[in-house]
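Let's start with one chain on its own, the form predicted alone, as structure tokens.
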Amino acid sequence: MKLLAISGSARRDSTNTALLMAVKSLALAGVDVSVFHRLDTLPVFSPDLEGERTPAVVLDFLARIAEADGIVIASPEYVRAIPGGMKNAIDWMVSRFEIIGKPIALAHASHRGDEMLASLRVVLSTVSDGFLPDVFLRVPLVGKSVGDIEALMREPEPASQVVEFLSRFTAAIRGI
């Protein structure tokens, strides 16, 4: 099974990216997790750039989505909202086939951000009827360095949270 984990942060030392890297490192047997953390490379969405004019970097991103059996999104909140880069990536998917019916689950690296998560849930349930609102991972990592996160995620409690999340997500995918 292939999962694509998308970080909604363009920050080099992002806690969300670090969380997704931990998800990758704790992947279950038979589950391949790849992490996409370069939303900053996607141009601003424009309907004028769809079809034959779609930029190669967007086509590559959409191909990764198409190849995945499921998607995990971990995004920070910016000013109580979805970050522009994350929303832009979703905008590139809206009029395409790759996301339709695709199982999607959320992970979150903060103890706050519930308004952004509520908004992201609305958006994702609009673009994919495969969005799974009840499959959710939250590990509060705000203020921790990438190295601290790597060490913390090897501890039994957070590691078991990730394994449980992946078990629920992969079971849901198999059931769809």
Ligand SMILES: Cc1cc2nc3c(=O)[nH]c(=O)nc-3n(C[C@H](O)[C@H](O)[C@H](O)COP(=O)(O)O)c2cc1C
Contents of the next structure:
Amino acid sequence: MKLLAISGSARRDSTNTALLMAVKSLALAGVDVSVFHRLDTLPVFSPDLEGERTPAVVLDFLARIAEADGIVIASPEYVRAIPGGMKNAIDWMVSRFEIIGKPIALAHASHRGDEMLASLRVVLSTVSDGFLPDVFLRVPLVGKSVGDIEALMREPEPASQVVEFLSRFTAAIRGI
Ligand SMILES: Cc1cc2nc3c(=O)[nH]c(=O)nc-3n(C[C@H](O)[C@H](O)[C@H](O)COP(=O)(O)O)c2cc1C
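Now that you have shown the form predicted alone, what about the form predicted together with the ligand?
Once more the chain from above appears, this time first in line as the rest of the complex follows.
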């Protein structure tokens, strides 16, 4: 099974990206998680660039979504909302096929950000009937360094949270 984990933060030392790296490293046998943390490489969406004019970098990103069995998204909150880069990526998917019916689960690396989460849940349930609002991983990591997060996520409690999240998500994808 292939999962694509998308970070809504393009920050080099992003806690959301670090959480997704922990999801990758704790994945069960037979589950391959790849992490995408470069939403800043996607140009701003315009309907004028749809169809044959869609940029190659966007097509490559959408191909990764198409080939994934499920998508995990971990995003920060910016100004009480979804960060522009994250929403821009979703806008590219809206009138296409890749996201329709694709299982999606949210992870979140902060104890805050509930307005962004509420908005992201509305957006994702609009673009995909595969969105699974009940499969959710939250680990408060705000202010921690990537090294600290790597060490913390090897501790039994957060590690078991990740494993449970992944088992629930993969079971849902398999239709169990
Ligand atoms: C431009 C900007 C706006 C932010 N706005 C909010 C906000 O409205 N609410 C909040 O809880 N945190 C806000 N934050 C803090 C981030 O959500 C928080 O630091 C998050 O953990 C960063 O995620 P990252 O480590 O993956 O980049 C903001 C940060 C930035 C850079």
